[in-house]
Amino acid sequence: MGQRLRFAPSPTGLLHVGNARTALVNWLVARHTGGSLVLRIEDTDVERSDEENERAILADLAWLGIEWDEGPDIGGPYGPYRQSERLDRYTEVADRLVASGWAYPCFQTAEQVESLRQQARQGGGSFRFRGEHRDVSADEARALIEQGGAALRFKVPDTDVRFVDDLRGETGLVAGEIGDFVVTRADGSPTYNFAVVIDDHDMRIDRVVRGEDHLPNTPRQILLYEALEWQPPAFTHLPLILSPDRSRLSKRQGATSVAEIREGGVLPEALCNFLALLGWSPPDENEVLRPAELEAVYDVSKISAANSVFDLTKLEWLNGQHMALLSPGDLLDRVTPFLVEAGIELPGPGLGREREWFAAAAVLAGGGARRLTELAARLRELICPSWGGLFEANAEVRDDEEARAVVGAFAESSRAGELDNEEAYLDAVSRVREATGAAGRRLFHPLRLAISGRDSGPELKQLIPLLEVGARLALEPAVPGVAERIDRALGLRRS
């Protein structure tokens, strides 16, 4: 029977990297064992939750393509899936602690206990506190409830608490170690240790799976487990995501949310795909690995107990990776919002030739790239090239006798329509070659720099026909064909 785990994001704020990493784990598990992934919005915190970041969660999740077969937008038979339309439930576990006895009423206010803490550390001591109506009766203790005002405190007992991490094996707490604390603040409120243990019970989960900034509170979890004599889930805490300086990853060293890291142009497998080689590796070494590949072959028991690295230029090179496993009109599809935004705007769905080019020319240029916003900055400068920035580069070909004789020989063959195909362009390369005696670099470079400007890229038997193809159909804005680049280099055209 497969496992049912969870993730649950508190909508405080957009997705970041360690959620991000910490969800598709889960993901990944409950797909592998052929369980299911429950999505739960721990949105208890009313001042910092908003309606708006959990849409945005909700979006970067299934942008990341990671689904939940139960949640709060899909349903599931053991719902409510938000903290917030849970309130009651909490408060009937709370009632039922208090009449055990392992709750009960404190009206000492957070800046108390820690004036108390602090006492205690100026006199060397440890502190470990205890609410002064500790030991008062079931009875005695909902009277005082019904004064109001007052916190509910579990009465922790003095036992060592102990658990299996499946990534550090044992560990925990001696007795001591942990003071009585608050499971329901003084306006009923519950805090996250209580919401959670009573969330993973009622919804079944059988594993948690989350960071390791959580091993604190998962003894105080067991102890609610125990205490309401419930079954504790397994535990498995993932190791923190650092930045390459070792420090806690933060946006001062870069995109941090999947918000940031999606607008700055990497793919959703790529970004899954790194963040599932944190910390593991693949049985085979092949670490270009699709979802679907991930889903088959990833065993969250393999991951490191070491703290992994934000690796940015690792990202980059698994998103190029990914673009090129990409079919042309999928890597069309996947660049179009960014050539929207730089201005270029693609012909619709029924304009095949048109869509055909884009999606061709979107392969030749995207050779090598890293990212879709510099795929997209390349195909806007070879539909709108910088005239200026052309004409520029291009002073050592108007210098060069030779080198105007190749490129205006280019020029000609462009005006009469010989250049749009590949063969067509080889003839015109040996009539050329012929005419001037030019061959190799002499003949290669100055028409390289005379089309794009630059000393290198795509093969010109290939960007040349794509050109001329380009410059005869219908599109807005224009592509210019290699005459008007070539004369534009040359001064031979003004803007």
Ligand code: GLU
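Each form is matched to the other, and the largest set of C-alpha atoms that superpose within 1.5 Å is called the rigid core. As the structure is a computational prediction, the values presented were derived from the model and not from experiment. Positions refer to the first chain, counted from 1. First, how it differs from the form predicted in complex with the named molecule.
- Comparing the forms between the two forms, the C-alpha position of P477 differs by 2 angstroms or more, with the core used for superposition.
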Given for the second form:
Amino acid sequence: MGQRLRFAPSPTGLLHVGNARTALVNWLVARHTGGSLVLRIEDTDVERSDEENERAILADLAWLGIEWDEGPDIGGPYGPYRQSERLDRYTEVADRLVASGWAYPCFQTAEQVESLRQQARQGGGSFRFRGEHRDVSADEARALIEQGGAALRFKVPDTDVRFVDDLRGETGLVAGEIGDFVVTRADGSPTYNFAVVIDDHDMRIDRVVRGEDHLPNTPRQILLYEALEWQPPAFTHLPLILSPDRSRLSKRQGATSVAEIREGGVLPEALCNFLALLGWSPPDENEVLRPAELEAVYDVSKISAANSVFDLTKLEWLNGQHMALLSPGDLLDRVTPFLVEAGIELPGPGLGREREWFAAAAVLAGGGARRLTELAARLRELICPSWGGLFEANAEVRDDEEARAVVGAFAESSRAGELDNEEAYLDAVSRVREATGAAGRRLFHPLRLAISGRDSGPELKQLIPLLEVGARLALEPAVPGVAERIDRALGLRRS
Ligand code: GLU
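Based on the form predicted alone presented above, generate the structure block for the form predicted in complex with the named molecule.
Starting with the chain above, the whole complex follows.
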């Protein structure tokens, strides 16, 4: 049966990996069960919430490919989907709790309650707050509320609270562990625990999947469901994501927001794959799964209840795998923003042959690259080598008579148009070998150094024809061919 799930970010900052993982799991469960995903913005903390963050969160989710069926931007049958637009509803339910004797006014400020807590702690006792007006009648409560300045507190009953967490089994609190908690503050605004229960109920949520940091909140929410005589949803609390030293994941470990990871050249499907693999293993050996494949096999009930570690090397490995799965055209599209950043504007989609060439170059340059940023840097170097750098890297070629003869012969073949396919290139290699007597590394090393300034890189039998074809296509930006590169390496051409 299709389940209704929700992702409920607070727009108090950027979407970070922990929340992205929660969003992804909700989305996968909704899709896997043929259900719906609701996006709800929890912006009742007015001081810390802002629209810019909300926009950024929506954009990051969209980039990840996580689609919601109802939300603040698209509406839906159970809206509004922004808590700041639901305040009347919270007031209505708070009134109901007062009328039924489940909530009462309290004039003590949070600071006062906190100092009572400190006193109790110093005295070595446990602390459970119960307000002075806890046992007033509903009419007396209303009269007190009329005076203004009262928060409303929930009257926590003396009973155990039990609930089932899908990953941990039955859990909860024994009677007396929690004090009467605030449902609406003195200014009328709802607390998180109160608003979330009303929203999850009103939005017909069947299953709440959220981070384990919310586990202490759930008993309070269960109490509210019981008081309101509403059916609570099922709960799954996802284990935390830790840094490799098992401390709380923080900026110290590098990029932890989705935006930073994207800017670091990671593909959205690779990040989704990585997040899905936290605490979960696919049924067969293959760990590299695209979103549609994840959707088909992901099983939230199989998540390990142990915390998982954010392993950057694994993310990079997965990213390399996903880059290799892309078609040349897709790979080029994905790397284009990074090329633009590196100062290279490629021809628009109208220019078929040109784009095809750049796509082939991206595939060749990108072999083994783990980030789009790395691919962009390599592609940039292949398209526009630095002449100064190339000249400097080739001192050993210029000083070695045999090496000069080898690269000189290849420059001639290039000028004669004899290197623009693999077969022609291999013929040229045979001729140069015969003419110069150089073979193996003595032949290929100077050649590679002269055309790229490096001693390793893509296979020459692919790279050389590619450069030759590129030079003849008169691309924009212009791609120098083999002869020009060798001339520069040898210092025969300088301007
Ligand atoms: N707004 C809460 C948060 O961002 C989500 C709470 C929930 O999922 O219940 O942590």
